[in-house]
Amino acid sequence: MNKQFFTENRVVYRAVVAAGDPWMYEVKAGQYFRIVDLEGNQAVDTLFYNAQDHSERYSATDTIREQGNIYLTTGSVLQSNLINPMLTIVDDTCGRHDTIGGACSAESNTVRYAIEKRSMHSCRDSFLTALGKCSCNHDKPMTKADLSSNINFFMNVPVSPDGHLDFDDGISAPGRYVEMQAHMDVLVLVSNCPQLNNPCNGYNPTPVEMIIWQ
């Protein structure tokens, strides 16, 4: 794919997503989708669906297998569960994004932190909130059964040689971004992670910006 130079007059949509909020929007085939980490050290949990057929969606296992790497960066092709390319990362000023850490939930907050953390807001709650409000449910309502393994953009999850997985301080910084070009019309579902209990957000969730341009 030949990346075009970004200019303001190419922008067709932009929005700031507040700390902890969900976001859902459609990116058309050929358009570019940029996520900007406005203040740095924020995690952005993201899922992608074929906008015409929600049963086709981003597949972490197929993406990892096809690229032979658990991390995503420039050149990574995000594969669907039907082994179709959904988007390609065409620019990345952060350098590495997580594919295996998953999304926080009431259950994971309880197991990882304390029973008192169960009621705290989580990415899984945000995903379900967005699905409940989405006007994209014209054919078949999307439910929790449509949630699968997500990408954690900007999140730092190193894996040791013995397979141990950590949630470490972020490697992003204010203004860094990741940008993808869509191969098909994709529905993007985001939780701007509200997590307060591990360093993925620096214990202080912050806003991010979504930009779609062509």
Given for the second form:
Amino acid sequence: MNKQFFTENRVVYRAVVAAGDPWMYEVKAGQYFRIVDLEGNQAVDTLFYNAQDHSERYSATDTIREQGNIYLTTGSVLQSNLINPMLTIVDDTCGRHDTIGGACSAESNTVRYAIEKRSMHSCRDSFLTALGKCSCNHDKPMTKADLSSNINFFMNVPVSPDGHLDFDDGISAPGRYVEMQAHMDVLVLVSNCPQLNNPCNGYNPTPVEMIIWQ
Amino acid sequence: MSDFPKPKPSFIWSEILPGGAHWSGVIRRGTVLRLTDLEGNANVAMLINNLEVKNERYNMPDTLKAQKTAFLTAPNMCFSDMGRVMCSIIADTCGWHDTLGGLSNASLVQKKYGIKTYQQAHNDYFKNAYDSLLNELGKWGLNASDVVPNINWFSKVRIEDSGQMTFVPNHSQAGSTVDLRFEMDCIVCLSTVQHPLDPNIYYAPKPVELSVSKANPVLADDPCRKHRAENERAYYNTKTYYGENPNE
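Following the display of the form predicted alone, present the structure of the form predicted in complex with its partner chain.
In what comes next, the whole complex appears, and the chain from above leads the way.
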């Protein structure tokens, strides 16, 4: 896929998603989808579904295995669970993105930090809020079972050859963005991560901007 | 009827699963499932669901993040997406089990090995892990949305600093075992098809033995619980789920 030059008059949708908010929107085949890390160090937990058939969805393991690398960046083809290309990352001013770290949840917060953290806001609660209110799923409601391993745009989860995995400070900065082109109509489900307990968003969740253009 | 295989004295039951097979069953809380790689170079793709609340399932990211590891061995625990422990790896003679490589599917198997249908080869036909697990999940009312990142027991995928994934051949030896102590009543679905990154150009899946024995009580100083504070908190959550005093 070829990178096209972005111009304002080709923008069809633009919105700022506040820190901690869910966001759900459909990106049509051929359109470009850009996520801008407005203030830097934010993690954007993202899932993709085939807009015509939600049972086809982004697959982290198929994506990394087919490209032979655990990090996502320019050129990465985001694969579905049926190993169909869903989107290709065509531009990336951050450098790499994580897809094995998953999304925080109220329950995993009790395990990772403290039992008392259950009531804190989490990504999987944002995902479920969006799915619960979505008008796109009247025929076949989407549920928790539709939440598989997501992409964490702008997040840094290094793995070493001895198998050690860690959450590191972000490698993003204000204004950095990642942009992808859709190969099919995709429903995008985002939690703009509210995590306050680890450095994935610098302990300070901040807004991101979503831009769709063609 | 005296022809059923007799389990070894310490096992409640045992069964040999041929290469390329798929299997599912309930493994109860308080029992140990031992997987034995009978010939070496086996691969066992596994998905785990809670028997009672089936949409609770093994979660790869939560398992890895909590234990700061990209692979599984003793004394790791396998965490569910609900902050609980599904099973604990209490012994492991293999040393590294993959959690990142995922499953083979029909197109990958055809590209790698060609086509061998049931009509041609009867039960030696080429199977793939995705379809095999879909088949087993379906028997419990589960479906494609339950195919999440799985465990590949006995396979090793190394991650270079660049992020490159490398399958390590000849990793598991004949006789390698891994012992999983189940902490919840679980539906376990298995496929013994080769790992999707296995460079062997021949379709040659290997047999494994499943054997179940009674677990010893989990004590307060259990090495899996004590491995990390995260493990102890997940075990605490599991105890509360079963209505037990979590501080015992």
